[in-house]
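For reference, the chain that follows is the form predicted on its own, supplied as structure tokens.
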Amino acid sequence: MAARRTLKAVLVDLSGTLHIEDAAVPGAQEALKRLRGASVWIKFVTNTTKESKQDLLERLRKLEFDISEDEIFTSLTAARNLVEEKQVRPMLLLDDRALPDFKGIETGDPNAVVIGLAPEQFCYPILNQAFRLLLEGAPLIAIHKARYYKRKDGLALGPGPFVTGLEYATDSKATVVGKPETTFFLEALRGTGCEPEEAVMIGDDCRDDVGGAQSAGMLGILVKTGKYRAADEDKISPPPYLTCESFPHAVDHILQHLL
């Protein structure tokens, strides 16, 4: 990893780190206020595909988080950018609440497959339609490949198993646009003027949040909320820069030791 510079940017995961569905992590709002008192860029980076950026912002504001739309960088945004770049007509395996982020994209007579977290779409007829498109040469764009995520009622399957199933059945490889891809983290920093070695990432997913950020040259802080399970920190190498109880503890460490 490159030599560390003065910390200039903090990237923060949302679901599992600041909130779990409609409940905030205890103390997270106040911790965010304290972090805003430091002279650092703050960007909120998320693989969430269950809702549009606007719906996500409304959810966060109802939980009394002081966050603006331009501070949020989502994997949905990254996927739309790729669809426009490739000039394809995607079959969108997405939750209906995420579709506004693809408004204006032509989807008739699809020649590509875009897949996110879409429990209502993960049934045999729809997956088989995607399978046939891929056999005909359509590219597979995965918004992310998370194995699972945290809901109020417990852990739930993410899109990763379904992406992997389509890859296996069609002998193809998905283009993944969300975390843990290095390009995602670099895109999140665009416009901040910060290099990866000047940034730290806080998240509850050891592989996608922390491992991805550290592979991009950042520091990674793993929090024991959301999807965290005991010994997750042992699943990546190098291990997280820090593992702590929650987002407020991560902020405490940043303010005391990294600034």
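Residue numbers count along the first chain shown, from 1. Take the two forms, superpose them, and find the largest set of C-alpha atoms that agree within 1.5 Å; that set is the rigid core. Model, not experiment: these values are computed from the prediction. What changes on going to the form predicted together with its partner chain:
- Taking the rigid core as fixed, one finds a CA shift for Gly178 smaller than 2 Å between the two forms.
- In the core-superposed comparison between the two forms, Thr46 has its Cα shifted by less than 2 Å.
- The two forms, fitted on the rigid core, differ between the two forms by less than 2 Å at the CA of Phe73.
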Given for the second form:
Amino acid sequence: MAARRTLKAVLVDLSGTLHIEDAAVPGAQEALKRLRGASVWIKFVTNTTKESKQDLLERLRKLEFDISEDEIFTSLTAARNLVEEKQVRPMLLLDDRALPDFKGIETGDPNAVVIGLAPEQFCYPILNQAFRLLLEGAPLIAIHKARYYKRKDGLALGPGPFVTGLEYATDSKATVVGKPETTFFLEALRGTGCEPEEAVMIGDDCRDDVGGAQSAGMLGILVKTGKYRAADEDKISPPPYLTCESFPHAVDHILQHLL
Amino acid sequence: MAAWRERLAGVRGVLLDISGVLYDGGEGGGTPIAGSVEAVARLKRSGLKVRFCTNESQKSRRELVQLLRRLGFHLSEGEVTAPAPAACQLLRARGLRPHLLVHDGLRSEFHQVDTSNPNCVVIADAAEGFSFQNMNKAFQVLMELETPVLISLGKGRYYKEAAGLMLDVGAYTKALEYACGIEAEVVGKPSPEFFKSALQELGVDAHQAVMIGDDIVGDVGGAQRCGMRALQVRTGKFRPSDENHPEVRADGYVANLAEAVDLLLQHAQP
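Moving on from the form predicted on its own, please list the structure of the form predicted together with its partner chain.
Every component of the complex follows; first up is the chain already shown.
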């Protein structure tokens, strides 16, 4: 492996890494404080299609994490950045709760489509409207392409199937903005002045957190909390830089070995 | 490109797509495409064999033929090859009991089919019926099967109605394929079995038949893969970019069915 540069940034996943539903991972708040004692940038990165930054922040503060809004980078932020960069007016196929993250974005007379998990929007007339925009050349921006997710009443279709259907009908490809896309990790570092080689990512999803970060040139640390299942670390090649019990262990390793 | 005479030599039978060639759907059923009513009549008088080959899966054959008659066309149900009857044959042959994700207008085609305790999903152009709830139900049925079987009546991307282009069943079939990690079995164009059964009913060999359609992939590409010739009309869902399609090149492009029939009557040998 090429010689690594001094670590300057730590990216941390939220759900499954800092907390599991409404409970903090034991020792995670103290571990975050220890990490803040070192001079590194900290960014909290997550794939969400329906929770705005404000929602996430409120939940984390309730769990007594010391976090500020500008440290959070989500797939919704990434989509918004892309919309601004392309200077387009998106039709937003998103859950109402996600809309605050798009405040101030012009959406009249749309010439782009942003699609997340929004079952109430996935009806024929609305998808048909999106389809016609795409056929006219509007870009399709997908928050992520998950196939399905678990609900209380069983499995339910995620946004991925509908993105795929629109891609097929219009012979186009969506730009996926969430983890594990390389651009997501690079965008998360924007404003820090750090290179990917100067960053480490901590998360519980071997492919999306660790594999994605490592493909982008970062180190990846897999924690055995949240959605982690035995032998997940064998699912990617090269394997995770490190697999450890939980977020506090990951922080200890960083403080002892990477700084 | 070779002269029309060469391109149409030896044609003895014609397969006609319906939507976008004979008529455009829309409010009150739809409107005939200019010149198409007379073109079908002239073709039928010419001595060339004629059959209709459609992926229509929103209406039953009976409803479709009634609509076309109302618009002035002369044809009967027996002259139409459509995917729903072909799917029923397949279901019976394989002992499959479908969960139907189809338009209410198509349900009558499946009256004879056992739909209890489903062991497969049949998807057709359900239009407004493609709600999240209905898609999710079909998805859940598939995920509970040990070997999920998804049968798709056609796999079209879109079609044209008066109000504009409309998403077709293919987009929704793709969605379920992606969600379940499976591949659907297509009954209808461009499946070779479907074209072959239409040819058999038409009663000519593939090299003596020409397909006329508005879908560059489903009609033109599909027919050519079966050894037929194929013309694309610049009506219905036709888009100028179709003439530069990366994979499919029609044997000819014509303004509409009326021009296709002019050329056939001039150059084909009945």
